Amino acid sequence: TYFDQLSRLNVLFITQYQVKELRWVNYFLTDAQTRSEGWKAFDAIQLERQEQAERSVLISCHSKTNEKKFLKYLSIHGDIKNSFFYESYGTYAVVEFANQESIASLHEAVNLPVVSNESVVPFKSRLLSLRSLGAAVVPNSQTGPKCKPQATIPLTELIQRLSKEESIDHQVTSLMKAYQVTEENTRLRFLVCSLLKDIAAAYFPECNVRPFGSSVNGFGKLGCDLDMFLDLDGISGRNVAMPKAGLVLEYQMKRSNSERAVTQSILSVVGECVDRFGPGCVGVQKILNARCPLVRFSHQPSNFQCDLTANNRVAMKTSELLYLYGCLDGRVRGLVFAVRCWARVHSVTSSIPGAWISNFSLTVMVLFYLQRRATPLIPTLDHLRSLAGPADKSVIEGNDCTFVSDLSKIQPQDNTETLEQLLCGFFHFYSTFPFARKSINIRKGKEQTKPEVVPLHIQNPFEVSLNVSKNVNAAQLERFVALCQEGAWQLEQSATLTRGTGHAPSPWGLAALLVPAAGTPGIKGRKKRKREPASERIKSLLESLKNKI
């Protein structure tokens, strides 16, 4: 069945693989041939996540609750349909209910908080706590629920699991597998985009919270960060027909000279109403100077470090397009986490805003370089763009951010190589791109002359005038090339290493790229090592910097 599937795919190069691999190569190169069975739309699946997390709420119990009496009590206001417990500054409980009219009737029967020598300020959330009064919920013994890790595993435990593959390709599966966010995870930051929605509703009835970037894009790291926007496009009354005579009413608004301010003022009054009336919201910060006004704070009880901007609709976009391609090929999505772990660990990227390559800047140049290859794995923007239908077609703030949302239209690349060989390659591409010169640029999937001097140039997908990599200086730059050479050469000696199959083995191919660089992080603090003959591609590469050089 296996050789039947990939003869079909024209696959030329089976017998390279051994047996027991074929499992593992077909599930990448076949799922582009079955990726369309079961895949959900984007909006599709925004919207169910919605809904699951206007029926939900979000619980403190004790380390010690008995699940099962904790649930019978709730179900009280009907029926459970999920639920999940976790732990962050405390232990959480995860509840959705079947029904919306259950979260009413569960708040009929909260109290509100009995403290003395301090008073609360009585807005009701969906953001509870459960008390126990007798030993009914809190028994005498010692186990508590089973709490779904929120976090990823330490660095080193990644390292010891990836060492113990058979393959790169199985490595690349397995950082994935540990690495991307849950489905819990996910629902818990739908959850906390609904609590931030219900106090902004005080102002904006109609409004919307939603998240976008790394949390709904697919390439999310468990524990990264949340973005979200204020959504007020769904505001009825925009597109009510005008009569051509007659009487028509209108809402009186406050009127101001520049979108950009009217963005402001939302974003400061909804902020002062997180920071002072939204409970386990903390280190609330007003960025509203900067290009895309911004509210910052810390949310406890989920310990997402959250970002809150309004009206974000290019970067929803973004979320889409970067979604459909990871959707594409299985490849495309452990690629990019593979790079994304190995740039986080060399400080290639960074939490803090600085000089640093972004995760976004990062992804963009690993689905450019799929669109290099010599058989593409994935197609441009534009090509995306001239397969829409009119349903498709989106101009945002004057920026065509149009492409097919529908799977099932794009056909199937033909490029076979495994990962082993995409990551490989990724370190040659960029090892030897002429970033002195040329543009990065997904629309068109090839180098562009650079529109402006700056060290790094990657274009905006859809607003093109934009330079997402502005801040990326000259040595960051440099350090990102080196440490290119650096990986490609790691993973040509792990071709000629014995793979250790006990207990503590030897890291090797992906996991020995994410050893951490002795002493300072750069290139030029680490040990030097013993000299090897070079394979005839090292060889090649040093020709081609002495050439450039």
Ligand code: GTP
Contents of the next structure:
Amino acid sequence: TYFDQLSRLNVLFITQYQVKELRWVNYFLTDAQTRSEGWKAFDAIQLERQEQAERSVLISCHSKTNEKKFLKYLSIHGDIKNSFFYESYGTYAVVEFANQESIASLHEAVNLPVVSNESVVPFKSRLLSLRSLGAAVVPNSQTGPKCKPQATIPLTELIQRLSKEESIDHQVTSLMKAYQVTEENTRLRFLVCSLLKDIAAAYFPECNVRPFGSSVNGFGKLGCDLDMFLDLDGISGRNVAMPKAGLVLEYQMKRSNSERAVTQSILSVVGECVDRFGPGCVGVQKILNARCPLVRFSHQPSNFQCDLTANNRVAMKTSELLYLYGCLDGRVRGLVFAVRCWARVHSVTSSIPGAWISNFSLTVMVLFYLQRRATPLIPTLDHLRSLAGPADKSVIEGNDCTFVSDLSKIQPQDNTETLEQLLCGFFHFYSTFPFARKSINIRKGKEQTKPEVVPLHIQNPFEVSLNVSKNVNAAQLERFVALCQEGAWQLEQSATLTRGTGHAPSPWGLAALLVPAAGTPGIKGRKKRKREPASERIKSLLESLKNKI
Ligand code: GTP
Ligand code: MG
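After the form predicted on its own, can we look at the form predicted in complex with the named molecule?
Below is the whole assembly, all chains and molecules, this chain first.
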């Protein structure tokens, strides 16, 4: 089955172009299969994952829990289809039952916590704790369960790992293996959304909470935030056909003067509910005056930073578009990962919002570059729109968001460049891009005249009058261009360098690009920073690695 295939995780596949070159590339994939048999449409994956999450529970347990006995104890409620453990603030288990009924059976059997000096909010969720009482039902083992990592390896370890690879293409594959969200991490993301849905359902029983952004678009890195969308279309989007004559009943509903005001009040009460009643949800902030109102909080058991939005269907469609582009060819995801990782190391991007380029903008820049190759690697959005069938038609708040959802309808392009060539080309492309005059536009796949005076203009693919990078200031753009020039230079150097061998070869290729500048100051202080030459940085990194070995 699909999930059996996924559980093997190391999926070998071959793109059309690599067939030509008779080169196998081993990519580590979760949902975003490229053109291979296992490919699934975005909506189908979402539905499958959500249904899986509804049959799952999250259990805090002792780090030495005996896994076998633990699972046997739970299986009195029904067959267990899948389970894994991980460490966050303590040890947790995600347990997926084969049938939904098991959840009801479990709810019947779970006890309320016994507290002495405190009181509890009697909200029964699927976040549970396992306790061993007296003569323990679940005796502890010596070693405890094997935990699945939910965070990336440290940068120094990544650089060491990449330095041992034999080509830049292999380095990119290795980077993806180490950094991208895993099968287990994806399951946990959907489970947290499902737990949140149970809270929001207190007000809106027919609601849904769906992940979007990098959790599902194929470009997610372990540890990235969890963007969630409170979907009320099950209630407000579907209206029964109005008869031409005769009697008709309709709901009486509270009215407000704008869609935005409705979204704000819904998020306000749901945010309040998450804050007061949501187990494991801490640091809840309501950011209701943002362009896209949201509730931000930390979900402690999963260690996810969560952004809950509502009425945000365009972002969902954008996630689907990015997912589709990522599936067209393995090199798309590879290049996006490499560029995003490089940008983070050099503080081109940041987890704090500000005047810097966002990961989303950067991804669109990579896509645009791939459309602009002499032989384009991916088609334009207008082309994807022209391939759409009637079922793909989508208009959201007056914006045409239509594009084909079936990968097999898209003709592969003839580009045969290696990831090394593409990465080098990316740095060259943006080293000389006419940012002052031109706007980046993936709909047309061609630069357009800038419609307004801003340092960086990237047209929003669906809300075409908006600029997704309007926050970026001139200094940040200049820095990006300078770093691209340096990146291009560094890659050319590494092509002429003899690669180090042995136990700890010197960083080269992509690894050298990921070596941080010595003493990189934080975002605040970085304006006046003078970069030392790359060779110096590599030398100092080598010293620090030597000390560690
Ligand atoms: P990381 O969280 O940084 O890994 O990437 P991300 O793609 O999830 O970005 P982010 O969390 O900032 O935003 C989540 C999603 O919201 C993106 O994937 C986009 O679909 C959408 N989004 C973010 N910023 C913008 C923007 O400026 N304009 C539009 N239209 N959509 C945006
Ligand atoms: Mg995100």
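So that the term is clear: the rigid core is the largest set of C-alpha atoms that superpose within 1.5 Å between two forms. As the structure is a prediction and not an experimental result, all values here were calculated from the model. Numbering follows the first chain given and starts at 1.
Comparing the forms between the two forms, the C-alpha position of Pro390 differs by less than 2 angstroms, with the core used for superposition.
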